[in-house]
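Just one chain is shown here, as C-alpha cells, and it is the form predicted alone.
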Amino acid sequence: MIRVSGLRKSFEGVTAVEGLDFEVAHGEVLALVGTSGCGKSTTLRMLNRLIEPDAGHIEIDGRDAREVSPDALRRGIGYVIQGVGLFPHWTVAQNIGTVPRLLRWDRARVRARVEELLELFGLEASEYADKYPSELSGGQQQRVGVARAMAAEPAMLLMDEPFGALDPVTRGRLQDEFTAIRRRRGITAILVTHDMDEAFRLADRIAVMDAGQILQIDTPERLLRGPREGFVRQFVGLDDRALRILSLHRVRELSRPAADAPAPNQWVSPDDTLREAASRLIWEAGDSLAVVEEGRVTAEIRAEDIWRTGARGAP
C-alpha cells in the first residue's frame, strides 16, 4: 500500500529525516515512535505532501505521489491530528462531510455516510449530528475527528498523536474502537506517537526513530523480545517488558478446558489480555482464573502459563 525509499528532508541546513526506507502492507498499521524532534511528524507530512521531500520516492497504492496533485492526493488520504482541528462554526455533520462534499458526493450519500460513521463511533446521529464542536467533550471531538478522516473511505489514514490529549480512560476506549473499526474495514494506517503502550496496542509493526532515521522496525513482540542495543533498547524499556508482552496476548491463547459452571466472583473473558489476567491473579493471590463467556465458565487460565509467557521476554 505504501512504499518509501531514500526519503530525506532538511530545514535550514538541519537534517530532519535521513534516508528512510519502509513499506506498509494493505490493512496494516505501522507506528512511528521516538522522542520529540526525531522526524516522525515530518515523515508523516511528507506522505500527503504537506511537506515536500528533498529527495526520495513515495509510492501509494502503486502510484508515485509526485504524479498526483497535492489536493487530489490529500482527498484520498485521511489525516487525524492531536487536538482534532474541527471547524468550530460547522456542525458535526458538516465537519464529517467535508471531504465527501469536496468530492461532489450527492447530499443523500453524504448524509448516509455521516450517520454510518457516527453510529460506528458510538454517537447517535439524532443527538450529535447538529451539535457544534464546542458542545462536545474532548473524547467526542476526537471521535468526530477520526470519523471525518474516514468519511470519504480513503485508501489510508495518517494519524499524528491522535489520542494524546485525552484522559487515559477515554483514550483507551477510543483506541479500542479504532482497532475494531479498522480491522473490520481493512484500513491501512501510519500512526505517529511517543507513547510506546499506544504503539503496542494499535500497531502491527513499530518503527523506532532517532535523529531522522529508523533504527529498528519490527512487530511489537519481536521488538520487545529483541530490541537492538543502544537507543532502541532504552526507548522500549526493560523494567516492564514482560508486562508489555503479556498485553499483546489474549486469554483465549492459553486457556485450558474446564467444567461448565456458573461464573464465580473473579473471572476473565477470552478477549481479556494476559496482563489483565495477571493483575487479577496477583490481587487474588490465586493459581488460576475461570474464563467466562455469556455467564458460564468455559475454560480456565493458570498463573504458571502466564508467567512462562512473560518470562520468555526477560533479558
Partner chain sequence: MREASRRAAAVYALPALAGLALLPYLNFRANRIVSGDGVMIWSPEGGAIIAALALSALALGTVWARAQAVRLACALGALAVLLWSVGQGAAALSADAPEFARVSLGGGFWIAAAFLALAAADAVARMSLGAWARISALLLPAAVFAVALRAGLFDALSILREYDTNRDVFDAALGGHLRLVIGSLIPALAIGLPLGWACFAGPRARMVILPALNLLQTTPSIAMFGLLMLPLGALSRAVPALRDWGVGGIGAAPAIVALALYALLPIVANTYAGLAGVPETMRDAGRGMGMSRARLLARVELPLAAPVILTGIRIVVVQNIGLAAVAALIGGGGFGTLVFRGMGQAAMDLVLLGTVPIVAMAILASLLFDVGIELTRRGGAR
The other form holds:
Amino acid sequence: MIRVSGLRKSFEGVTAVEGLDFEVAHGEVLALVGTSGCGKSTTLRMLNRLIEPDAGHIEIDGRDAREVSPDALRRGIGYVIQGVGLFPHWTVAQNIGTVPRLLRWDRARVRARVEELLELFGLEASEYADKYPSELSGGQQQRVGVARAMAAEPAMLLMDEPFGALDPVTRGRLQDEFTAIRRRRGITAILVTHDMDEAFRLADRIAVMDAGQILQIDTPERLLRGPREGFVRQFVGLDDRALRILSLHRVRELSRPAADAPAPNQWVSPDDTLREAASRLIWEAGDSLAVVEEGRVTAEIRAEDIWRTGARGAP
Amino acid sequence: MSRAGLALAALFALFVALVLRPELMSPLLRLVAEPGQVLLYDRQPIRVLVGWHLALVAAAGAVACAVGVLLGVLVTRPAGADFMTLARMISNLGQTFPPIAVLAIAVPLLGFGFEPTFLALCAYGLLPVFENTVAGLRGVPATVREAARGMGLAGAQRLWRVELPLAAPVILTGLRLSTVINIGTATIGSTVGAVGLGEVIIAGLQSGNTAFVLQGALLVALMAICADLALRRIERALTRA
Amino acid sequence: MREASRRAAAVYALPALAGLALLPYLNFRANRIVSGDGVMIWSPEGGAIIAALALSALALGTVWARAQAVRLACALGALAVLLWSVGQGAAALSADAPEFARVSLGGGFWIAAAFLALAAADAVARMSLGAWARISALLLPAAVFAVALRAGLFDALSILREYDTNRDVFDAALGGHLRLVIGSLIPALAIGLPLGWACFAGPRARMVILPALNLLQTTPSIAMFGLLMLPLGALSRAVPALRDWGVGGIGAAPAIVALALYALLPIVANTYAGLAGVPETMRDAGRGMGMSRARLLARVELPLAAPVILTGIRIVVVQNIGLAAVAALIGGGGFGTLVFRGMGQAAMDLVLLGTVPIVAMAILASLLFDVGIELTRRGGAR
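Form predicted alone done, so how does the form predicted in complex with the partner chain look?
Next comes the full complex, and the chain you just saw is listed first.
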C-alpha cells in the first residue's frame, strides 16, 4: 500500500510536479500517463528517492519513506527502467541476483530464486543463466529486466516505460505475460508510459498527468466514459472509445447458454475481448457467435449485448 | 578575441621577445646559475637556433603530412584494403619505437647532423597523421557517403568534396600531435648534431650550467605550447565550418 | 576472400625476400667503428644456398597456404631459418678473422625479420584466437628464441660481442629502465585515477585539470627533464638528507617525476572518458536497486570503464618505456645510457644494444596490455 500526498518538486525554479495525491492498494497496478515532460518519470523517481521531493509525504506499507535510508528503501522496491539497464559485464544470473546479494541472501537461496524467476518468465535456466545480456534478444533482455526487479520479492515495482524499446509484436507478448504473472503472483506496481493502449491493457487505474499535475485518476472504463474536459479528453481519445471500452471486457462476461455442438467456422473463446468478438461479427455480418472451449460450443454471444456494453450510459 | 586566443597571442609575443632579446631572461637565469657562470648561451645566436629548429620541424611536418594523408587515403580505398592490416600493424609497431631509437637507427644510414634528425622526424611524424587520416576517413558516416554516391559524385569527387573535408579536423589533430612530438624530437636531435634549441640544453647538461638548461627548456616548451594552441584553434575553426 | 587474404600475404613475403635479395644480411667489418662489406644470404659463409632456398620456400608458403595456421607455421619457420643462418654466418665469418673484426646484422636481415614477424602476427590476428591462445602463439617463438640466444647461437654477432663487454652496464641499464618505468607508473596511477574520477564528478575540476595536464604533455621531454632539475636540485640543497634518498637535480629522481607527469594526462583523460562512457541507464539501474555510491563505483562503473582506463595505462607504459631512454641525458640511467654512449663512440652495435631491448619491452608491454584489455571487455562490449 502506497500513499502519496502533497508531493512537489521543482528544478531550478521550474515546477516539475505539484500537489500530487494518490494511493495504490496492495495488488493494484497504477499507470501514470501523459506526454513527455509532464512529470510522470519525476514522480516515479521520487518514490524510490532517486529524486528527493521538495515537499510532501510518501508512505509505503505504513512507513514514511524518509525514515529509511535511500539505499535500504530502494532494495525493497523493484525498479524496471526504460532501455532495460542490464549490466553488460554480468551474466543474466548475476543481474537478477543483484538485489538479493545486496541484501546478503546466501548463495543457494539467490540461485534458487534466480532459477525460479527465469522459469516464471519462460527462460530455461540452464540455457540462459550464464549468458551475457548482449547475447539475448531485446524481448529476452526486457524479461530479465523485470525479473531482476522482482528478485528480492519487493513490496512494489516501479516501471518506467518498461516495454518502450520493443517492437509492437514483442511488446504485446510481454504485456500479456506480465498480466499472466500478475494473476499468478499478485504484483503491486506503478507504471509510467506514454502509450495509452499499454495503460488500458495493464493498469487497474490510470492517472493522466499534464504539466506536473494529475488531472484525473480513474479506472480505465470510467476514464473512457467520463473524461474531464480539455487535456484528458484529448489524450484519452474519443474517436474509438466504444471499441476501447469493449477491449476492457471479456466474452465470458456476456455469454449465454447454448446447445453443445462441434465448433463452427467462426467462433470466439471466453477469454477473448469483446472488441475481438465485435470485429468478427462485423466481418461475418452476423448477429451472434459461438463461444468455443476445447473444440466444443459451450455458449453463444449476441451482437446486441456487445453493442449495449459499448454504448453510452452502460453500467 | 576569445580568452584562448588572448593566451595564445600573449605566449607567442613572449616567445618572440625571448628569441629576439634573449637578455630579457637573465634576471630569471641568475636565480639558478652558480656565481661566475655565463648566463646566456652564446655559441650561436638564439634566433638562428630557433630558425633551424622550426625549419626542421616544418619541413618534416610537410613531408609527414603529404605522405601520411596519401597513405591514409590509399588504404581506405577498396583497392588498397589489402594493405590496411599491414599499414596499421607497422603504424602500431612504430608507436612502440621511442623517438630516440628512430634517431639512433637513422645515424648510421645518414651520418650525423641535419639528415638523420630530418629522417627520424619524418618517420615519427608520419604515424599520427596516417592514423588520424584513416580514423577521419572511416569516421565519415555511411549515410553521408551513401548520399554522395546517390547524388552521382564520382569516387574522386566524393573524396575531395565530401570525405576529406569531413575528415579534415581529425587529420589536423594528427598533424598537431605530430608537430608537438617533433618539436620535442628535434630537441633530442641535437644529441646527433642537428642545429636547434636542444643544443642549448645539452650544452648546459654537459657543462653543468643550469642557466643554459633553463633557457633552452623554457624556449622549447614555449614553442611547443604555442604550436599546440595555434593548431588547436585551426582545428576548432574547421570543426565549426 | 581467399584471394584477398593471399594478396595480403604477398604484401609481407615479397618485401621480405626483396630485402634479402637486394641488401646484405650481414656486414663484415675490420673493427667496431668502420663500415664494412656486405654479405648476401646465398654466399658460402652463412647457411649458404640451402638456407636461402629454404627461406624462400617458406616465405612463399605463407602466400600459397590456405589455412592461417599453416601460414603462421611457414612464417615462423622462415624466421627460424633466417635467425639460424645469421648465427651460422656470423660464426663462420668471424672464425678466421682477427679479434677486432665484427660481424653485424645487415639491412636485409632487419627488413626480412620485420616482414616475416608481421606475417606471423597477421596470421595470428586472422585466426581470431582467444586472448590467451594469441599471447602464447606469440610468446612461444619468443621463448624458443631466448633459448637459442642462451645456447650461444648468436654469440658471434657484434651486438652480442658488445653485450659481452658491457654486461654490467647492460644489467644496470635493464634494472634502471624498469625502475624508471615502474617507479613513475605507480605514483602516476595513485594520482591519476583519483584525478580522473574528480574530472568525472565535477565539470569545474575537469576545466582546470585537463588543460593543465595538456600543457604538461606538450612540453618536450628534454625540456621537462631540464626544468625539473631546478626545483629538485634546490630541494636537495635545502634538505641535504634527501640526497641520501637519491633526490637531486641529476639522476633518477627528476626522470621519475618527469615520466610520472607525462603519464598523468592519458591516465586522467581515459579514466574520465571511461567513467563518462558508462551509460546513464546503468547508473540509474544500480542506484534504483539500492547500491551505495561506493558500491556502484566499484561494481558497476569501474568494471565497465576498465577497458578504457587500461588503454590509457597501456599508452602510458609504452610511451614511458621510450621516454625513459632520454632520461640518460640527466643521469637517470636506463637503456638510454647505452644509446647515448654508443652515439658518442659512433658504435652502432652499442646503440642497437640499447635500442633493441627498449623496443622489445614496449612491444611486450603493449601485447600484454592488449590481452588485459580484451579480458576486461568480456561480456561488456561484445
